[in-house]
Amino acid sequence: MTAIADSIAGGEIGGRLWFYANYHCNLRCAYCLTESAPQVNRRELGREQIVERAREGKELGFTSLGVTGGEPFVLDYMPELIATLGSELPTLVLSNGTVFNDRRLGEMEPLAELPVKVQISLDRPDPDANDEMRGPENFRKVVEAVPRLVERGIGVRIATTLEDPEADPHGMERLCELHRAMGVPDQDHVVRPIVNRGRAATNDMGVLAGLEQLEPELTLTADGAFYSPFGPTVRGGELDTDMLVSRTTSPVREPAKMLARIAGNRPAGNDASIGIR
């Protein structure tokens, strides 16, 4: 067992190794951590690099993988990449759920045989309220895509991100009724607060979150390795580096060791309270 595996087994760092596949997106959400949008600099990590580092992570003792962006599925190779990753370790990929046309759904079908889940964002049970934060037609496209993924046997989770997750219990129950009707059970519904970073900070939204509130989960990007998937945020077009662990992402052993060192120096009792689960 490696030292990194020991740190994961001991709960010092998270077992999921994250990848920011890209920074560009077909939407421009009001609270986006990375200021993603159609015209932003793509800054892709790259298919080959992700596969190589995922395999390195597996050898080190990481127990699962995560892929986020941007919108990962605007990359044509993403279904094949996720299949490759899922053959190595259980894999979670985050998506806005708006790009699953017939061709892409067909490309996704091999994922049904693998320990892969697609986590799709849906914030409100009503189209207008949901689309106000995320963009026109977002609600419609999501509620069409989710059942089509489920019927193909692909694991789906719903992620709800709100300014105050406890402010509207009636609305939350209606949202839960909706995801259940689409075939997504309660255990696959993630609810979390908006984090005051990226575009959310520009729009004066969300809760403050630093190292004390975030679980240390090694996150690799085109710009380096970060403490958490909430770390490589962008504001005013500038990358935040307050959670930068290393500009080096390969070999994965090096930023992993640095993350374990940082996590080990946190004061006792600082339990993580926010995370992409």
Second form
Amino acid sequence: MTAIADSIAGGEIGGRLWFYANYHCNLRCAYCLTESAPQVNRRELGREQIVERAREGKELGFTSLGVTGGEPFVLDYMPELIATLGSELPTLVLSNGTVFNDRRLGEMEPLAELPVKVQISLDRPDPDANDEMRGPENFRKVVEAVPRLVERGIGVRIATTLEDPEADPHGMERLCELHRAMGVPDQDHVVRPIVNRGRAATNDMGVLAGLEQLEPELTLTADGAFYSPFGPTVRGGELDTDMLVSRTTSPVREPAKMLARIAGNRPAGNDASIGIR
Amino acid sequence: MPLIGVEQAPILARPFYPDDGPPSPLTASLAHVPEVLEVTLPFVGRVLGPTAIDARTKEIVILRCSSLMECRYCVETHTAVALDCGLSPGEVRALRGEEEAEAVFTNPDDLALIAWVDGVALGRGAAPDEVTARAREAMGHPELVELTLVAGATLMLNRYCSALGLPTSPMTLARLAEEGLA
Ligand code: SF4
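Having seen the form predicted alone, can you show the form predicted in complex with the partner chain?
Up next: the whole complex, starting with the chain shown before.
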């Protein structure tokens, strides 16, 4: 057992190794942590680099993988990459759910045989309220895509991101009815607050999240290794470095050791309550 | 080179940021690569900071090297430090090459050290035999090793600070103006 595996088993660092595949996106959500949009700097990590680091992470003792962005599925190679990752470790890939055309859905079919889940954002049970934050047609595209993924046997989770998740219990109940109707059970619905970073901070939204509120989860990007998937955010076009662990991302054991050291120095009693799960 | 302020300081760099004021430009620039910062600053701190060798002697090496390398940032910063370590304004000027060292320094060990630093900083290959002989006479092996490393570390910092154009703090510049050493 490696020292990293010990840290994971002891709960000091999260078992999921995250990758920021890219930073560009077909959408431009009002609360986006990474200021993603179609024309932004892509900051692409690279297919081979992700696979290499994922395999190394597995050897070190990481127990699952996560892929986020930007919108990962704007990259042509993403379905194949997710299949490769899913054959190594259980993999979660975050998506806005709006780029699944017939061709892409066909390419994703092999994922049904693998421990892979696609986590799709859906915030509200009504198109107008949902699309206010996420852009026109978002609701329609998502409620079309989710059943098509489910009917192909691909694991789907729904992620709901709200300014105040407690504010509208009736709306939440309707949203839950909707995801159940689309074939996504309650255990695959995650609800989390908007985090006050990136575009959300510019728009004065969300909760503050520092190291105390976040679980240490090694997150590799084209710009370096970060403390959490909430770390490599962008504000005013500049990458935030307050949660940067190291510029070194390979060999993975280097940032993993640094993260374990940082986690070991955290004061006791931290409330690591905001995780992208 | 954008300098990283305390709000954006990476986790491993944070312990090197002071609680009561802005970080040095060296810290704030190295913070771009925290895993390098966290070994560089302790190394620099140990080699250039307090050890068995007195601070005045170390500042002779640091200021002389910085002047020979024409590192504006290090000359300005270490002019102030040198004054705090007991070097006189005349000695500071001599180390900065504005006066002949032999006309200002009277201690032969200081002069042997200055000649050694000149050999280390400007020479190629081994230092001249005569300079080496004087240095060996003036210093024991541990001193020679440590002061040569002080010179080497300073040369590294001189090239780093010059190449990246690090800015001298306004407080230091005001102090130098006050002392007539700007
Ligand atoms: S929140 Fe997600 S879907 Fe929205 S712009 Fe950012 S990356 Fe794209």
